[in-house]
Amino acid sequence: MSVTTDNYRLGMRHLPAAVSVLATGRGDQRAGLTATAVMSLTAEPPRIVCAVNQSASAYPALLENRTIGVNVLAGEQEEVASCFAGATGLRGAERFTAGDWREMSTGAPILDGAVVNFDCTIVDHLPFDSHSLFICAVQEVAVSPDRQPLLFVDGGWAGLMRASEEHLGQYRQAVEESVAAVTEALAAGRSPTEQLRRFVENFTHVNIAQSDVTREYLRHEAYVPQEAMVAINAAKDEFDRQLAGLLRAGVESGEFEVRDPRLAGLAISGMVSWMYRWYSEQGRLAPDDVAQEMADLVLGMVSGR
């Protein structure tokens, strides 16, 4: 069966690349674009390519100056990339108003802030239907070692980073916190009511402390070793297990009515995660009062009196 061109960019739009803007010219002729064809070719000597449309808009002004600026994206760099795809309308050396800009040996604009930047002059280009391939010279590389790339996948920008320790001990004290939430409230209540309500201002207490790791999280994707997952797993675990056995206790003492205690206890706990920022949002509520609406809001869902 022959492959369309309908199936084949479907396909192509689950395959993750990297993002780069590709920069020539200088002053008001630099022009540039949005790239995710950018590969190695070979290591002795230097060499990458770029895929480029001819119909682009920078096709014409890579055929004559002859260098570029491979600029391979950060995460944080979302705006430049949009612009230089051509989202926010802006042409030409009018894009070069995302980022900050300099040179270096070649004279092609870099792109401060990148994970990587290759200053490269184009040694050959070969057109391919509608796309040329540009091999380019790489004479200077400059690397941000601390800086998380951006993807493109499935028609949207995404995040790809190594969890460190650090990073990895975040995430462990927000789940280890979390269990603590519905521990404590099982141990401090007398009624599954009393301690549903005591878990809920507890569990928002803890999304709001850990507000800026969640965002963080949400911003990327997370690659970490499975060894290192197992602890945090098992603590999900334990979280999960101790909230639906609250809940299945208010079943059958006649306190709550819920069909699924373990699906209702992930219900809750994502609502709940996610809620708080409507109430704080507007700038009125502290942290008690935060939880104590979040509190109500889960046991008006879930009361059976």
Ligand SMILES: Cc1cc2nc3c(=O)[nH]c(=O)nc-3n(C[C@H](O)[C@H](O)[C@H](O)COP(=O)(O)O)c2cc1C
Contents of the next structure:
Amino acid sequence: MSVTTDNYRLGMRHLPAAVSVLATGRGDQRAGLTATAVMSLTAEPPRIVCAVNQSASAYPALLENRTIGVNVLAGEQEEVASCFAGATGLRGAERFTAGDWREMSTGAPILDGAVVNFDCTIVDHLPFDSHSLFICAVQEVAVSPDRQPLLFVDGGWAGLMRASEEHLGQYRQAVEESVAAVTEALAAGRSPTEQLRRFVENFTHVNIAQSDVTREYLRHEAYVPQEAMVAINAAKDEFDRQLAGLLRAGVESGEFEVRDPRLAGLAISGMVSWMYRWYSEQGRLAPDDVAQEMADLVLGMVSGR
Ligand SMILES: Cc1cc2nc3c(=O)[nH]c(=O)nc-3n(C[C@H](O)[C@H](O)[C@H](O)COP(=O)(O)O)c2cc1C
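Having seen the form predicted on its own, please provide the structure of the form predicted together with the ligand.
After this comes the whole thing, all chains and molecules, with the earlier chain placed first.
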């Protein structure tokens, strides 16, 4: 069976790819193009291979200069990608008005704010029908580890869902603050009723303060590495254990009436961590008042008297 060009193109639309700008030359002799056909060839020696259409305006300059900046774009660099794909009508050195450019050791154009820049010399080029493979020797690498890459898939720009170390660290801290909300309440209250009131107030404040961090975490939860998840879940278990203990003590003293303290604890923490939004968003109530309201609500629900 023969595959038509359209068929092939249709298939390739679904190969997700990182987006790079390949750039060469200096000053008003600079030229560049957006490319997804970029891959690692060998690590020893460090070589990249890029496939460039021989009809691309930058092609002769690449052949002549024998230097190339392989700039892997960050998510916020869509405009640079469009410009170097020719979408804005700018050509040659004019394209470099998009983005901030500098040089590294070879003198090829290096884009600021890219996820990674590979500063290369071109050591070989292999023509193949409409395209040529450029074999690039990497001379220098610059990495911005906190940036998310721009992707291209199914004819459009896309982003990578990734839980960054920074966000995970912030969320871990939010969970620890939640554990501290129970621990502090257990130490401060003289009776289970006082302890529960104090816990709900503390936990409401933690939820209000950490709501952006939690939201960001939930967006990326499916991409959190297993070992980070284990640590986070251990802290959550500790939180559940302490809260269940508080409720059990209240049942034993006759202050609370709940059938299953563990389940009641989960229901209370779940309710507090979502309900506070209703009270606090759009400035309905100040944080202290939200905390009061939540505490009255919870005590009304569990009170045995
Ligand atoms: C997402 C995307 C990926 C591309 N990948 C490549 C590529 O790998 N190789 C290539 O030669 N052209 C690629 N192109 C096309 C060039 O960017 C485009 O043809 C070129 O910049 C415009 O040609 P000009 O420089 O002659 O105006 C890609 C375009 C887009 C939008």
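Every value quoted in this text rests on a predicted model; they were computed, and no experiment measured them. Positions refer to the first chain, counted from 1. If you superpose the two forms and keep the largest set of C-alpha atoms that fall within 1.5 Å, you have the rigid core.
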*Fitting the rigid core first, would the Cα of L10 be found 2 Å or more away between the two forms?*
no
*Does A291 count as moved between the two forms, where moved means a C-alpha shift of 2 angstroms or more after fitting the rigid core?*
yes
